[in-house]
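This document starts with one chain, in the form predicted alone, laid out as structure tokens.
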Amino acid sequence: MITTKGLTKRFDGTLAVDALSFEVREGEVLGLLGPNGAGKTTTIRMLAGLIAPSRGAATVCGHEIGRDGAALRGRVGLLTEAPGLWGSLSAKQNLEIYARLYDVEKVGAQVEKYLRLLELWDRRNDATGTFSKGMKQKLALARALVHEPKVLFLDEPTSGLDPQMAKLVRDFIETLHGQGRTILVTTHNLDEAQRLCDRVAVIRTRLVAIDDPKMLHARLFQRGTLVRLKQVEARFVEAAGALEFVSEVRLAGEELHVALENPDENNAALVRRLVEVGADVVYVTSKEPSLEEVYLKLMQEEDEA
């Protein structure tokens, strides 16, 4: 549904996006991750047909950016970080204007559908200038969907929202995913990305890595085991670290975080050794690195490179 080849953007000599090449498959949610200034929003603006690339090419829903602008914009929905609504108009009026711009056939029905889905129907006649940030974000999401686009670009969809409102937006994105929509989402919330995304692309002007989060985990980190002890002593850490299949032991409170080869085979020997030296083992569980740890590791490698 989305293909980029060498996509590049410069602003007054400043390189904002450098030769991005990746694909977003039909029905997939791809998370675009990176620090501030990495080019995430610029990438979305190019793919949505709002700005032209300096070099390279991309197609979205079969339309080439920079050439099929009007047709492209009719096939995609865009949620910007700033909602950009008409504050003096009602929620219903805001959506009706965009529905007509998109040549929606049954304007009233579509507007009502999305106002109800996003729990705004009771406030349909209120000026959007009176809405909270969360309500404005929901209305902006309704605006992005009113013409039933196949592809959605969501730029920081939960930024600045309280936990309850952020969960509602996340749940709605999961619903859209379940309907087979193709979604490219930028976020600084790495826990959110891990829950929502089929794959993540980490960029820092250029593409650093792209894969399923679990595959990135496996590529960057050795598998690990978390051992909770009743009481931690230095000799327990030393005993675990001396095992030939253990590469690292890290202490965190009453827990040992052990990096080791083949945990399924070696966990029993690890526990046996800890018990031999007098440790009281409360429980043992597998330890998977978080997406935050993966992201920070990639950023560190990029700095070193």
Contents of the next structure:
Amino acid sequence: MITTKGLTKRFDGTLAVDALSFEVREGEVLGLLGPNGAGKTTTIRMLAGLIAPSRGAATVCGHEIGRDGAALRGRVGLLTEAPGLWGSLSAKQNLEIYARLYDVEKVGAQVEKYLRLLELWDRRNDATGTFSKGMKQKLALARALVHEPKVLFLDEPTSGLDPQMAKLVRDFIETLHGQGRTILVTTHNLDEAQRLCDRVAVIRTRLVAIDDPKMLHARLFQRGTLVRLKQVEARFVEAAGALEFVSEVRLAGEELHVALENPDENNAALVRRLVEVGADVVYVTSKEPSLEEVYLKLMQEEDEA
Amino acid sequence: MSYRVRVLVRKEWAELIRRRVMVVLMAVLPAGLLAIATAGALVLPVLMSEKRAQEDPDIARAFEMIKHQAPDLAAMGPQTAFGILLLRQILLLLLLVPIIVSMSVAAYSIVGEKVNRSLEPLLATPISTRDLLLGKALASVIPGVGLTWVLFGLFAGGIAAFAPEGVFGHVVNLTALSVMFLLCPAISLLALSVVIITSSRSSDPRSAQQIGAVVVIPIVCIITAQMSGLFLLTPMMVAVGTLVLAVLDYFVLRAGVALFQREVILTKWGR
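May I ask for the structure of the form predicted in complex with the partner chain now, the form predicted alone having been displayed?
Everything in the complex follows now, all chains and molecules, and the chain you saw is the first one.
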């Protein structure tokens, strides 16, 4: 649905995006992660047909960016970083104008559908300048969807929202994912990215890595096992570390964090050895991969490079 | 006019209507000033005594100057001639209305969007830059020119109803009509173009309006020149002035359009 090849953008000699190549498959949610100034918003603006690339190419919904801007913009939806609503106009007026600009056929029905879906119908005639940040963000999301685009670009959709509103927006994005829409979302919230995205792309001007969060974790870290002990002694750490399939043992409180090859096969041997040396095992669990760990490791590697 | 331009114009006007104070000030203030000035121009000559008008050497000298500049007024008495001259100045003052209104509407319409960060979602729609600019321009120029024409209609109606016989034809003449229907839209467009250019550098609507106010200077110069007897506007002068303004409009508007690029708006206007 989205393909980029060597997508590059320069602003007055400053390289904002460097040779970005990736694909987003139909119905997939791809998270675009990276520090401030990494080129996430610039990438989205290029793909949404707002600005032209300096070099490289990309196609979105079959439209080549920089060629047929109006047709491309008509097929995609964009949630901008700031809601950017017309504050003196009502929620209904805001949506109706956008529906008309997008050539929506049944304007009234579409506007009602999204105002109801996002629980704004009761406030439809109120000026949006009186809305809370969360309500503005919901209306901006409705605006991005009013023409039923197949591809959605969401630039930091939950930024600055309270946890309850952020969850509501996240749930709505999951609903859109369930409808088979292709979504490219930028976020600084790694927990959110892990929950929402099928794959994540980490960028820092150029593409650092792209994959499923679990695969990225596996690529960067060995799989791990967490062993909770009743009481920790140095000999338990030594015994576990001496096993040939264990690469690292770290102690955190009453827990042993063990990095090992093929945990599915070797966990039993690990537990056996710990019991042999007198450890009382409370429980054993696999260590869940954290996207934050992956992201920080990738950024650290980039800094070192 | 394309469908999207119409949608944008309606949106701009819907926003304008919500800014009630601005609309009231825009309409009521010029109307009030026009009414007072017209009443003054009609009443003052009547208050001037016939005897004084004939004996005062200053009035006699001024009347000689009027007769020289406007031979069509020579056959009239000094009272009527002065009245007509004052009414002609008021007509020129009316040209300030489209400048002020167009600039106010455009400044809020363009810089206001920049401040509210509402341009990016608008630019993300299939609307072309040309249609976007045309919509903004029409939404600004039409109220300014429209209000001026309404005020001109009231002004002409007031003269027809209250001025002495023969005055109407000397005020609402070909010069007045060409000022209203040629010079007025041209000067309104110039004010708008200046605002578009200043918008790219301004961060709030008021500063864009203030910088754009330079357009008022030529009008003030013409009024001063007429009052000091340097010249009186003729239809030919208005036609030449309109032509010069049209050329100026073309180049200033082109410069404005060149500055009004999606990429520039998105990447530089927000700074």
